[in-house]
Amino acid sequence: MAMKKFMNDPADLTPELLEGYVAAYPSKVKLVNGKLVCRAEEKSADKVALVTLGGAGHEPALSGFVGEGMLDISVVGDIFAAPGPPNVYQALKMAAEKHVGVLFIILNHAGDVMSANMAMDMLENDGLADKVKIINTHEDIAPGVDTPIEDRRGLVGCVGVYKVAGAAAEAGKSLDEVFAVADKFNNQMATLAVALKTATHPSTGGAIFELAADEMEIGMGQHGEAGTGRSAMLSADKTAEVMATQLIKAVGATEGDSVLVMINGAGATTLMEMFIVFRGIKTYLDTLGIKIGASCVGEYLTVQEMGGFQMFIAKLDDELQAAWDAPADTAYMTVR
């Protein structure tokens, strides 16, 4: 079946969506040289910044939460693919000389961390490397918790990264301190995804994957790559345990603790379907002794008109959660 979708030249994907989305956010976000979307306004150069890369075709990742209280750039790349160095050195570099240090948030794929690499390599030069700090969010369980972290996919717990980190900056710490909120935050997180249905590139119409109509599979990547195995479809809240199981295990949480819970829409599960997970979940939790302190459940990171979500829980401590309450004003995550 061909493809159906609201786009003029495929083409022009990229521009035409980062100036729709200034053009509908002028008071929080602006476009710089096409590919950087900044604040609208900028911060104190008393504060750290907070820079971040990847491609477009996640909306409102990762631009979305652009904004006071989270990030200061997002460095755009194509669809699905990793912004090119220059693009990310320019970030670098205006944030760089503008604040006193800067915490460059990376999502572990190959791409990224490419670009991210090189860019670094050409900052070095100017003398504003020691300038930055790098966070590189690796908390996709897929793998297995053993895994090596460098094999381990970043996915949407870079928006709670986002989210502490950002708060810590806006409250004036020091680059240290801002990295080292992240760090905690960065290292006590895990994240699974569970697909029903493919994903096209909205470029050329092209199936990302495929399952069939009675199929599920958990442990998706961002962009369809494989997970742990198919399985014959499983109820909400058989879906919840199995995962939940997976992620407190991982996070290390245990009766009397609290987290946060995440359920990230891929881009074609209804609200209604992730709140019956969530519902599924706090009754796992329940069970455990262990305290929902945080949540939410929508569209943060997604991939097109996939089907599935992502279930991402962290364990939290009073500094996290009063980084993740702290006030927040961006276009997709708002906190007051």
Given for the second form:
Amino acid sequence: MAMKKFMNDPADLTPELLEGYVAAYPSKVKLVNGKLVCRAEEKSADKVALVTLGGAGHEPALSGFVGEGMLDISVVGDIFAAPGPPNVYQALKMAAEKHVGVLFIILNHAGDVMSANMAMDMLENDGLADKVKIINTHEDIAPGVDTPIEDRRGLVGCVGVYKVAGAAAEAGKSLDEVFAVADKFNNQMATLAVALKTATHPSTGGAIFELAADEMEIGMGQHGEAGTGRSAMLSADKTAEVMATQLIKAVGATEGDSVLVMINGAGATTLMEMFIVFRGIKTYLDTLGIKIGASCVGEYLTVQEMGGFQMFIAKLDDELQAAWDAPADTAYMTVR
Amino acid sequence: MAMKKFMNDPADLTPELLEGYVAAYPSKVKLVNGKLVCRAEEKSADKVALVTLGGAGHEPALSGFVGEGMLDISVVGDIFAAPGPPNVYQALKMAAEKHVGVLFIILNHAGDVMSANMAMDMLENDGLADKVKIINTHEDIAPGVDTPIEDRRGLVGCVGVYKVAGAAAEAGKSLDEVFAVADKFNNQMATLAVALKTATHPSTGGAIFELAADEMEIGMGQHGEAGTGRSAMLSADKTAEVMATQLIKAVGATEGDSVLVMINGAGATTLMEMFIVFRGIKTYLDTLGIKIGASCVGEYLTVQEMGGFQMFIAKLDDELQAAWDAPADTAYMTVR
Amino acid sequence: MTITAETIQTMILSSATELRSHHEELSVLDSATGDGDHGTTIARAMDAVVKAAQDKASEPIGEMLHACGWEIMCSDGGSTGPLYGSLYMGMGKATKGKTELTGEDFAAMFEEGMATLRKQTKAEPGDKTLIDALVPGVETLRASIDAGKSIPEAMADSAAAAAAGAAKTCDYQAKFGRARNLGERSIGPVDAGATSMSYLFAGFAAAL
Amino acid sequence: MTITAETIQTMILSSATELRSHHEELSVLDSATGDGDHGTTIARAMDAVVKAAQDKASEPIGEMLHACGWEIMCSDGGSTGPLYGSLYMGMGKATKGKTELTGEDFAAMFEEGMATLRKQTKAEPGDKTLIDALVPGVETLRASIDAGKSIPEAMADSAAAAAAGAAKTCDYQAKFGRARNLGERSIGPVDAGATSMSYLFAGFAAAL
Ligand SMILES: Nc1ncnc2c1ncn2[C@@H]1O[C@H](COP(=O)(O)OP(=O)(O)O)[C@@H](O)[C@H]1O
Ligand SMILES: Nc1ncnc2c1ncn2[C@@H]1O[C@H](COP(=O)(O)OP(=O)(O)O)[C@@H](O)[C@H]1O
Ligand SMILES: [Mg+2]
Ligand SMILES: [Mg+2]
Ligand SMILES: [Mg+2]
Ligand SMILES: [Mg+2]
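Please supply the coordinates for the form predicted in complex with a further copy of the same chain, as a counterpart to the form predicted alone shown previously.
Full complex below, order starting with the chain above.
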């Protein structure tokens, strides 16, 4: 069957989507050298810059969060493919030469990590590596919380890291301080994904996985990499409870604690469904006496038109709550 | 085939989704009487209130735009079904009793219009109807621009009306002034929808329309009501040009004019695709010498997991540009 | 011969049962030219009707019918709510305070219901809406009563005329509702609302 | 017997052709356990390789190979970019400034390529990655050269060993890359990256 997507030559997907994005939000972002999405107006040099990298095809992530209060540069690869080391190096160099420090946020996926490592090696040759601190996100709990962190993927949690670290950077904190807040958040967050329906890889036209008509899969990755939790379809309430139970356990939240809950739609799952799921989570957390200090429901990191969502929970303290609530002005996350 | 959606009892879809929505955004919205989505903090009485009505299942529309700078009350019906006159009446009464005036925005769909008319009759009995002015949106150009306006549907353009009228209301303008800005915008906007893939009606589990594997339909309504423009799949650039050509003609924009362009995803169409389409529009408008004064790309009024999008274009002048750029703080549209 | 409030209640419940038993078919019909939910909406409206008819069992006919209409209005029924709601409310207005109805009362009740419904819409016969079942249904009822037939006989004639009217909608092009944008492609399927209206009349007739 | 820069260029172009002709198969293999794009990525990387090999046709072997590696890195190739890129860059490092290679040079070139690639990943043979084709391919090449075989003979042995290594990955459980979260469900299909690596070796051998 023909792929039903609005596109021109599949080989041009990434450059065209980036051109369209910056054309739609010219007051927020600009494109440097074709693959680096940078703020339209640069942050002042005395503030720490935030740099991240990742494949395209997950819009609005990652580049949708470039702007005041969040990222400074997003290095874009190709569809579901990490950017090559040279571009990552260029972004790090630009940021490190201009700013007092750079927080470099890497989602734990093999290609991203390898590219990031090679770029850091190149930066080392320039004597700039000391200005960079790395946060590696790996909050997927699908393989189990005892799994070594290098085996746990980075999912939508990166958006939370951009937000809290971005607030610290915008406030003029030092690199060590910005790192500290990001690291704290990174260590008390967890995500679990559930998939209902496959998506079409826009370059190949092929389905990225298969699921039977009555099946769902908890633990699916964000490129259709399967997890280990296939089951029959559950109700929204049951799905919410099963997933929230594991997440709450993973972050170690107990009665009286406050958490951030994010529901991130994979693509085809409606906000209607996500609201119903959110209601289920709220009901469940109420029974545990856990407070929802902050929440958002929407599409932040998608997987084309996949059906499903990622449920994200992080423990909040006053510092993280304030950082989450701080102003931001990006195309896909704005806080007044 | 079983419907693959996260839900509980289909009969509870609307109340559950509304509960989930207000639970996720408690600082922005609250639920009154089960079906009225109101601002968490009411606007002061000396400002004009904005009230709208419509069915559920199109999230984030319409209730996602309740908040500072946009709507005051959204009266929610059931899935794809207008709210009954009694609830609409209650909302209008609440708003008219408290505020200096009410702008009542109705999307032109049979059920909504009938409900609104009956509610206005009831309000007349209370002597409150004079405090209300009505904007009926009917910017769908699918049936042709010469078609009588009662035969043209209201599509995503309502969101633009909420924004510009909301800015005027927030600025303390009189009802006549708020009406005037909304009316001006309403008369120089146009929308065209394109569908690629059907959606499942969440109450029945049935597909809302059929399209062959290689077909698209320009002019599809937002409930799967067919249009008249079935054709073979076109490229993103071609789709953008075909649609933009008609819209530009409908709003009468010419060289030197400035327009607002909104791309509204129907549900399953990715931001990636919409960015590529936006790039196509930009290229086309550049050739005409028409400036894009404002733009946004995202999901504002969805049709479940339908594949496709609505392209919206409105002519801007300084007043409308300023109103569009004015601050807003709703769950699904925030402007700093 | 007259009929009592109890019989009217039986008619109401009978038509609710009839409509609910066809809800899936009605949604399928609606999906051909509309948004595929007419059966769902009708089922929700009929739940409201049954509740109102039971709550108001001891009240006069007009009060019972008015309550049915109001509850339909409250059921968030898209186009169906205001249309069906005002049909019942108009029928209630004509029978306010009455506990039994003559043949003349009975025909007038339907006429007032139709008039109230028609205030909500400019649709005329031939426009492929529920008007295409309602108008022949009510006109035939009046003609049969005027011809001296009994209420059950007249109601049976009426139901047959409503059904025939609904069946003919397949030849019409939609001028109202969600189907109007389809243009000529709306010709072919019968209209969902006309079909449900014919089941309403069939349900009334079956109870007598 | 030695081989020239021209022959190396022929080998590079031959392997690019071989890999590109299998790109659909490679994406299908990747979709079983990964994200279904390995063929797309490889095709993009090979476009870069062909361009570099042509641009640097008049330069020494090491410079040509280095350019190929660098262009792969620049092609935004997910996991493939750093891995394949460093293989070529390592091969280039070992042959910097050389315009022809002895058998010993030839084996050393592959060894240095493998070593550079392996700096990027902790994957070992048996972990169901391209390492499972690369290691037997390079080790067999070295053994055949040491046993006195000609470069074409050794390369043919090497390609056969790489293919056998790739074929065996169907029995392994993935420990790296996107497939690792599948656990035991990753057993069954052969690994996409190991398969492409075996085609790379096959392409090299076919040119000699
Ligand atoms: N303006 C109108 N006038 C008369 N009948 C209408 C009108 N709009 C819709 N209808 C009737 O309502 C039916 C659809 O009802 P329903 O599906 O419940 O409402 P909606 O169109 O809001 O989803 C149509 O088949 C038609 O008979
Ligand atoms: N960490 C790793 N170490 C070694 N090989 C790897 C690693 N990660 C992935 N691979 C190889 O790369 C192949 C997938 O490549 P490709 O699909 O191009 O990249 P991606 O996984 O980024 O989409 C896998 O089949 C595997 O052989
Ligand atoms: Mg990939
Ligand atoms: Mg409806
Ligand atoms: Mg309908
Ligand atoms: Mg892959």
